[in-house]
Amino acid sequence: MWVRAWRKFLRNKLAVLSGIFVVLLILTAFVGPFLLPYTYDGVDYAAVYQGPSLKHWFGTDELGRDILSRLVYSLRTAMTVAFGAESITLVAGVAVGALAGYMGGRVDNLLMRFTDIMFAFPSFLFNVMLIAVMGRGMLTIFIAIGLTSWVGLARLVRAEVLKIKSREFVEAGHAMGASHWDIVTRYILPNVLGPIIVTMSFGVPGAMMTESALSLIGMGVAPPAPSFGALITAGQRFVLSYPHMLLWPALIFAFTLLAFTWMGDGLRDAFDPRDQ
């Protein structure tokens, strides 16, 4: 499976470019810093609303600060609170899927009725109630996200786990006296990796557009650290006298979304079953 969904997505150029685009996005986030002339708060008012050059790629903002060098900086940001919300939607989604799919009856429904309250409950609004309550911060941030985004997840699993659980592969190590554990890590789980890589490529960048609508509303990260809610609420100010400083993080923030979509669009043809 896993080598003939690997070929189905090597035919898939536009995800390819895109996969390829998302690592260079992930060391650009994690590496760039080090190697920027620049900090994302250095302040210069001598060098305030300047357009791009050979001096400041990308411009500077109304304080003089290096526009790359917050984009760079706000792009680590969105990737930090993504991949952290999403591991807690991991854990969290498998742990209640694979457990309300596997053992069923009472627990089933019980977990079920939980997860249905959660996803009835407006997950933003979630959020916001949150952040207010435990203080603005990167961590608050991907915390709130991952406590609100892993319904859609356990239902997947769960779905999942009840089509395996009956396989023959399984009833064959119930026969072996393998152990509840054994079952669902060994038996089970890998054969459900394909749509959890699946979901996972499309939550990242839902992640990153909750972050920045949070920071939209002044619930983001909060100041100095830039992110691209933050940037693109403050370019909108200047839009018609200095459109670099809104153009810039719309045009990085869209292609970043962008890229994660087609990559994840990728995968899910990839492991599509009706086309293995």
Contents of the next structure:
Amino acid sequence: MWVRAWRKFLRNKLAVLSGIFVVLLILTAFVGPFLLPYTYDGVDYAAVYQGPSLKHWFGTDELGRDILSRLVYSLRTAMTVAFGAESITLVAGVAVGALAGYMGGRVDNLLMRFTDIMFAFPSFLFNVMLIAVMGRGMLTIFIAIGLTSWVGLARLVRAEVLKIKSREFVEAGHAMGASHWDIVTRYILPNVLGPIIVTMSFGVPGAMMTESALSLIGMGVAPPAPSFGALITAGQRFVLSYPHMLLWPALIFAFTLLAFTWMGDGLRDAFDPRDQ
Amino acid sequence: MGELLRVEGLKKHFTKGRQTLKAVDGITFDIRRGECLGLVGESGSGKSTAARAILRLHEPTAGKVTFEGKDFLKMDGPQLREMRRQMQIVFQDPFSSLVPHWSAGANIIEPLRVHKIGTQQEREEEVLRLMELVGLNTKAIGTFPHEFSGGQQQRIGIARALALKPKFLVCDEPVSALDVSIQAQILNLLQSLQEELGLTYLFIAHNLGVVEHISHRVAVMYLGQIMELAETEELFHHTLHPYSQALMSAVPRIDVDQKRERIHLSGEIPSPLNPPSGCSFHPRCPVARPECKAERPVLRDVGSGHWVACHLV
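Could you present the same protein in the form predicted in complex with its partner chain, rather than the form predicted on its own shown above?
Full assembly next; the chain just shown is listed first.
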């Protein structure tokens, strides 16, 4: 299954290109800050509102801060938030979904009604409320996003587990006396890995969007720490006089989101069970 | 031949809301050591559910299963696990019965891993021995299930079932999903394994031809109950129950001198959600009488181990 999915993914040029771009973005987010000549909050009043130059590739902002540096750090923020939130989503979604699907009956009912309630609640409002209660900060933000985005994954995992647990190889496992833990983790879940990976790869841009939306309304990471949302918000104030301040953050952010989405598309097609 | 397994009044009901589906409704029989008991019936008669209830893959609603004199249904924990080593199952769909993301070797070795039998090296040697035993090429040890043909997949399933050296094997329609030319190979394999290893089979099938070939005794099931049970020879030549007679008349025969009339049953098997009163076969029975509607006939011995549940016999 893995070999076939991988081959199919490689045949999709757009997805492979996006995948390479995603890897580059991740590398930049981790290594970039060490290679940059400026810090994200280094103020330089002698060089405000500068357009792109050799010294400042992407120009500077209203306080003379290097936009490239701020972008690289924004990328880092976005990655941290997205991967942090996705880890919570992964753990909570898989645990709830697998438990509900495998146990069935009352446990399933209870967990799924709880999931329904979470699903019905406007998640952005929930994020805002959580941050209002717990305070601003990176940790709070990804906990808030994680706590609202596991619902979809839980439903997906439950449906898949329900489908697979009636297959005969699961019965064979019971017949030979394998433990429930073994059956869930070794027999069932590896078959759900494809859909999980696909959901996660779509979840990353989703989490980034939510984070920047929170920044836009002033509930994101606290300044002067940069994030795409904060940069775009700042940039749009000066868009008529200094368009580079909006252009670069918006472009980079858009490409980041697109790359994750296209990669997700490729993965979804690669794991599509219909043409296996 | 002594008795290995005894099933008494076994019931498996599924409840959903206010409705109860009586998939298996009180079946009683024994299986003797080293024999093959065939269990036949149409789809929906409860054969597979009965087998799964015996192995406790579905927990039975009521009844008793005794294996070598021990009450299997009362066991739990380590005792149950230990007992599972004695009773294994071969499934109908050979592909679906194998873990798809594991190689053939990994599938066969799994029972040994679960029961922590032997060292890794001993296990690997055992897998090779099992593959040879069921007629698989040992070079295919690292090959994945979907790369095998149906017959080979079923051989892997059989090897896995034999890994724990069980005494009792349930074969749940093991050949019905296979190509006709392959069916005979798998049947012959199961038969020679039985002789070689002294296994006891509960062999489920809806094809009487298959059952006649492999079984020592045959039980006929209809709507969750056993209608008739006898030695294979006896059942095929002195069929007593009207339902069994209808089944027998559908078996194609080569001998022309024996003129037989095909008995056509009208209608479908009734829903086990709402089974008929009295004898569950009476709405489709060509010779039903008023008492058949009123009272459920009990399975009784009519001589020399031939059991029938019918008012007319």
